[in-house]
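Shown next as C-alpha cells: one chain only, the form predicted alone.
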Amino acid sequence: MKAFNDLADFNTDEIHALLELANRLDERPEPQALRGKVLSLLFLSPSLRTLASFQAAMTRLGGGSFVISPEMSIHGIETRPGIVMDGAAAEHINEAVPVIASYSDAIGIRAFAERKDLEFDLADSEFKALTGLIHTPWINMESAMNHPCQNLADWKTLDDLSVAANGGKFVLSWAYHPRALPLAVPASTLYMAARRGMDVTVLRPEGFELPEPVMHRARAAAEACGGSIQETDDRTEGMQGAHVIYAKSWSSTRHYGDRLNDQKLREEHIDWCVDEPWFDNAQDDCRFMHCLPVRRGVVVSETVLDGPRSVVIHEARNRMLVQMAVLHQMLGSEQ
C-alpha cells in the first residue's frame, strides 16, 4: 500500500481485509511487526485522537514516530506559492514536507480546508499539492474532503455493534456549532455509510445541504452497494426507524466562505442539539456516534452522550486499531 487517502481507492474485499487485520491485531498483537520503521506525522491542523492514536499504533507495532506542527515545533510554515518570505515564517512547505518525509518510512499529513473557495476544496487541491511533494508512502489524516481513518474506524464500529449493512438505517445529522466547520467528516462519512450499503438519510436544515458532487458520489456508491440516500429537514421523518445517528456540524455551502452569513444562518438552528426526544421514532437500540471532539450541550445533550446510546469512546479506540492495520499493510516486512 503506497497511500491511504480515500475508501473509494479500495474494493470491498480490501476494506474487509483491513478490518479483519485490525481485529486480529487487537486480539493477537504483533509488537515487532514494524521494528525499525519510522512514521512522521505532519499536523498543519490541530488534533488529539489522530495524533495520539497514530503514535500509539506505531508503538504497539514496535515502530517509532515523530510529530511536526508549526505551533509546537518550528517557526511557522509558509504555504503560499511565489511569496517573498520576509515575514515571520522561516520554512516554506515546498522544502518542509519532503525533508520531513525523508526522515521516515511513511508520512501522515493533516491539513484542513481553508473554506474560502468551495470548488478548490471539493478538488482537495491543497492536499494534493502537499502529497505531490513526496515519494514515500503517505496517509491522509484529514484533508478538505476526506478523513479515511475516521471512516474506516466508523465502519468497524458499525460492524462491532452488529448494525446491518444492507437494511440498516444510518442518519447523518447536522448539529449546531458556534463555528463553521469543514466538510471532510460529513462528506466522507456519507460515502462510508453508502459504500457499506446502508439506507442513509442526511438530516439537515435548509441552507446546510451538502454539495451536489458529494451527494452524487454517495448516491452512486449506494446504488452499487444496495443502499439508498435521502435528504430531509424534518427530524421526526429523518429519525424514523434509525439504527444509528451520526451527528456532525458543517459549514453552510450556501454561504461557503462567508463567515457572517453562515453564522447568521446557523444561529437560527441552535435547537439542533441531539437529545433523547430525537430518538422517539428510532429503533429502541439506536446508537449515537460522533468523531469527537464534541461540545456537550451544544451538539448533543449530556443525557445522550453519557448514556447507553453513545458509542463515541469505542469509536475513538477503533481509530488506533484500524490505523494499526493500515500501517501494518503499508510498512510490514512483506511489503
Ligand code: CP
Given for the second form:
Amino acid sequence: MKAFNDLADFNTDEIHALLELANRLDERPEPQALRGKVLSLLFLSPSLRTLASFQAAMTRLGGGSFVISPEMSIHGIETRPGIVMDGAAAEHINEAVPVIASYSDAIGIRAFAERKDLEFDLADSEFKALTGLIHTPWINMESAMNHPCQNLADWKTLDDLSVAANGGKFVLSWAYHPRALPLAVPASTLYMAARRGMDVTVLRPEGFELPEPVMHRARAAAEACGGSIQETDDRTEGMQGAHVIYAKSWSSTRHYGDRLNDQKLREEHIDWCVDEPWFDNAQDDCRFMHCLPVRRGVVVSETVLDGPRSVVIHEARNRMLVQMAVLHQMLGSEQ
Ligand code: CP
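Could you switch over to the form predicted together with ligand CP, since the one displayed so far is the form predicted alone?
Following is the full complex, with the preceding chain placed first.
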C-alpha cells in the first residue's frame, strides 16, 4: 500500500481485509512486526486522538514515530505557493515536507480545509499539493474532504456492534456548534456508510445541505452497494427506525467561506443538540456516534453522551486498531 487517502481507493474485499487485520492485531499482538520502521506525523492542524493513536499504533507494532507541528519549537512554516518569503516564516512547506518524509518509512499528514473556497476544498487541492511533494508512502490524517482513518474505525465500530450493513439505518445528523467546521468528517462518513450498504439519511436544517458532489458520490456508492441515501430537515422523520445517529456539525454550503452569514444561519438552529427525545421513534437500542472532540450540552446532551447509547470511546479506540492494520499493510514484510 503506497497511500491511505480515501476508502474509495479500496474495493470492499480490501476494506474487509483491513478490518480483519485490525481484529487479529487486537487479539494476537505482533510487537515485532514493524521493528526498525519509522513513521513521521506532520500536524498542520490540531489533534488529540490522531496524534496519540498513531504513536500508540506504531509502538505496539515495534516501530517508532516522531511528531512535527507548528506549535513546536520549529521554524515558522510558509504554506502559500509562489510567495517571496520576506516575513516571519523561515521555512517553506515545499522543503519541510520532503525533509520530514526522508527521515521516515511513511508519513502521516493532517491539514484541515482553509474554508475560503468550496471548489478548492472539494478538490482537496491543498492536500494534493502536499502529497505531491513526497515519494514515501503516506497516510491522510484528515484533509479538507477526507478522514479515512476515522471512516475505517467507524466501519469497524458498526461491525463490532453488529449493526446491519444492508438494512441498517444510519442517520448522519448536523448538530449545532458555535463555529463553522470542515466537511471532511461528514462527507467521508456519508461515503463510508453508503459503501457499507446502509440506508443513510442526512438530517440537516435548510442551508446546511452537503455539497452536491458529496451527495452524488454517496448516492453512487449506495446504489453500487445495495443501500440508499435520503435527505430531510425533519428530525422526527429522519430518526424514524434509526439504528445509529452519527452527529457532526459542518459549515453551511450556502455561505461557505462567509463567516458572518454562516454564523447568523447556524444560530437559528441552536436547538440541534442531540438529546434523548430525538430517539423517541428510533430503534430502542439506537446508538450515538461521534468522532470526537465533542462539545457537551452543545452538540449532544450529557445524558446521551454518558448513557448506554454512546459508543464514542469504542470508536476512538478503534482508531488505533485500524491504523495498526494500515501501517502493517503499508510497512510490514507482507506488503
Ligand atoms: N476524531 C479525530 O480525528 O480526533 P482528533 O482531531 O483529536 O485527532
